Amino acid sequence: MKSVYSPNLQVFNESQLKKLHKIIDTPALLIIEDRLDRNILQMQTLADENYSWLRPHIKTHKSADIAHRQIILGASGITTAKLSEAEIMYEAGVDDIFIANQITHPLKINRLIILHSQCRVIIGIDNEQQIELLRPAFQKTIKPLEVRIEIDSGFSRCGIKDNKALLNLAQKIMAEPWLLLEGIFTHAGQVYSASTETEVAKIGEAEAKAVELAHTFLHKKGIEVQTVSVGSTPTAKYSVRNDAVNEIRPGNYVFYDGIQLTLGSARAESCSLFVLATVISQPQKDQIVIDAGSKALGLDRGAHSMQLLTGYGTPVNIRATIERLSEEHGILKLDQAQIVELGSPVIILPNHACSVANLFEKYYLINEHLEMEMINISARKKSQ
C-alpha cells in the first residue's frame, strides 16, 4: 500500500488555516478555486489540442455550478450515471446530456420521455431487449431518441464484446425510425486496478484501440456514428491521441485525490478538494481522534477492491495516518507522538473525491484571498 504524503499537498499556511476554520464547521468539504479552474481549463485544452469534445462526467462534483464553469470553458455538454442526475441538471439550465447507462426500469422510461421531449439526451444501449422496453414510450415520438451502442475495452461490465453483436445491435437500431444511433462509447474503468503508470498507458491505449476497431467494422459495414467516445480520468490523456477518438469523458479530473496520485493522473499541487475536521480528543500522545467518520471521508482506500491506500485519507497539515474510522469518528495515529491541541482544524486530501462529494450537502469555494463562496451539491444522493 502506499502514502501520497506530499509537502505539495499543503493550500494553507497555519493561520490562514486557523482563519478558515473559525468560520466553517466541521467536517466540511473545500475546494480551492484556482485549482479546481486550472484543471477544467487543462482538461479542456486536452481535448482541444487532439481534436476531440470534451463531454465531462459530472459523478465527481455532482454540481451544477461547476458543470456550468466546465461548459464556459468549451464543454461540449455533460455526462451523468443516472437518470436523476440529468434532470437535476437540465433543471439548472444544461440542455446537452449523455447518460452512460442503460435505462430498463419503466418508471425510469417514463421519466426518460420528458426529459427527452425538453432537452438533448443520449442514453446507452448494449442489448436488443432494451429497444423492445423503450418501444412503447419513444415508438410514437417526433424526434428520435439518440443512442450510443456501448462497447467493452475490457472491463467487463456493459458493452458489446464481439463484432456479430455489435453488427445486430446497430442494425436493429437503424431500423426504428424513432432511434438515432448517434455514437459508440466505452469506459475502461480497470484502470482503477492499475499499479504502475506504464500500465495506465497500455489501458488507456487497449481502450482506444477498442472503439477504433469498433468504428472501423461500422464504417466497413455502411454504418456511420457521429460519436467515438472513452471515459476515464487516468486513461484521458493516452486514449484522446487515437485520431478514431472525438470525445472524452472524465469526471475526477476536476477534484483530483488519493487514488489518481497513486495512479500518476494528477500531482499533489494539482488536487483541489480536501476535507476540513477538528481534533475533538487526543486519547494518547500518538494518537488523535477527528469529527471527520466515514460518513465523511467514505471507506475507500482502492478502488475494485485493489486497497492502493495507506489510510483513510491523508493529513495533509499534520504528520499522521488514518487508521480506523467509525461513523462519526476519524482515529489518526501521529508519526510522532506530540500534545495536539484539541479544537484545531486537519485539513485532508479524500482518497476517493467522487464518492466523498456524495456525502456532503455543500462545498466551500475559496478563493487566493479567503474569500469563500458556498456552492450546493445539487445532485447529491441522486441514484435513481
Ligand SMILES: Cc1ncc(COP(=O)(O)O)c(C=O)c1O
The other form holds:
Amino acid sequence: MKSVYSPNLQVFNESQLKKLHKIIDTPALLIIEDRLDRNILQMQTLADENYSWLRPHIKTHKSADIAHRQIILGASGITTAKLSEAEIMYEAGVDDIFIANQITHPLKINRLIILHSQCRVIIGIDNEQQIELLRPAFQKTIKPLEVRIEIDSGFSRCGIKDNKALLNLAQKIMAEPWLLLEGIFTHAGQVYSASTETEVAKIGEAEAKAVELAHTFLHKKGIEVQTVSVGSTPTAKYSVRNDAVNEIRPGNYVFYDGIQLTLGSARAESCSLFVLATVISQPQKDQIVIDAGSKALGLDRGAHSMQLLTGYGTPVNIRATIERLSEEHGILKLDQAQIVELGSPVIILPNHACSVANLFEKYYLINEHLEMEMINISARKKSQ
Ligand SMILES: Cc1ncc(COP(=O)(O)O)c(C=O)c1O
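For comparison with the form predicted alone, produce the structure of the form predicted in complex with the named molecule.
In what comes next, the whole complex appears, and the chain from above leads the way.
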C-alpha cells in the first residue's frame, strides 16, 4: 500500500476552501486552472523540443473546452478511444481526430462513414479481417480512410506482434485504394505496473523502440508511413526522445492523479483535479462520513498497478484515509481523533482522474482569483 499524501497537494487555504464550498454543491469536480494550463503547456513543450506532434488522448478529460485549450497551445489534433467521443469533439469544432481503437461493429462503421465525410478521422487497425468489415461501407468513398497499424510494444492488448504479420497487413492495406496507411502506433499500458522510475524509463524506451523497428522494417520493404506514434503519460518523456517517433498521445497529464504520483510521473503540485465533498456524519471521534462514494471517487486503486494506493483517494485538507465507499458515502478514518464540523469541506485527490471525470457532468474550473467557471464534460459516458 502506498500513500501519496504531500503538503504540496494543498491548493487552497482553509478560508479559501470554505468560501468555495459555500457556493459549490457537493460532490463536485474542481479543476485548478493554472495547474491545468501549466500541464498542457509543459507537455506541448516536451513534444516541440523533441520535434514531435502532440495529439493528446481526450479520454481523460472528455471535455471539448479542454481539447480546445490543448489545440490552441499547439496540439496537432486529438486522440479518442471511442467513436462517440470523436463525434462529440467534432460537433464542438475539433476536426482532426485519431480514434486509437479498432472499429468492427456494423453500426459503428455506418457512423464512421458520416464522421469521415465531415472531418479528418484516422482509425486503428491490427487485423486484415477489419479490411473486409470496412470494405462495403468505404470502398466507394472519394476520400480514402486513413488507418494506423497498431503495434504491440509489450502491453499484450491489441496490436501486431511480429514483422511477418506487419508486412502482410501493410501490404493488404496498400492494395486497397480506399484505404490509406497513414502511420503506426503503440501504447505501453504495462507502464502502470512499473514500480520504479527506472522501470518506467525502460518501458518508455522499449515502447519507442518497438515502433522504430516496425518503421525501419516497413521502410526497407518500400512502405512509407507518415506518423510514428507512441503514447502514455508516464512514458512520454522517455519515448519522445527516440528520433523515429514523431507523435505522442498522452492523456492523463492534464490532471495527473494518485496513480501518477505512485509512478513518479507527476509532482504533487502539478495535480489539477480534485473532488470536493462535504462531511455528513461523524459516528466516532476517529471516523467521518462524506457525501462522495464510489459514484464520485471510483473504486480504482491503481489500474494495473502493483502498488495499491492507500484508500480510494487522498484527502488533502484533513489527514485521513478513505477506507470504505458505498455508492454515495465515503468512510474516512482520521489519523487523529478530533471533532469535525458537520457540513465542512473535504478536498480529495482522486486515485484515477480519467475514471473519476467520467462520473461527473461538469467541472468547476477555478482560477487564481478563486473565480469559477463551469465547463461541460461533454463526452462523459460516451463509450460506444
Ligand atoms: C491507445 C492509447 N493511447 C494513449 C493513451 C494515453 O495514456 P495515459 O492515460 O497514460 O495518458 C491511452 C490510455 O489508455 C491509450 O489507450
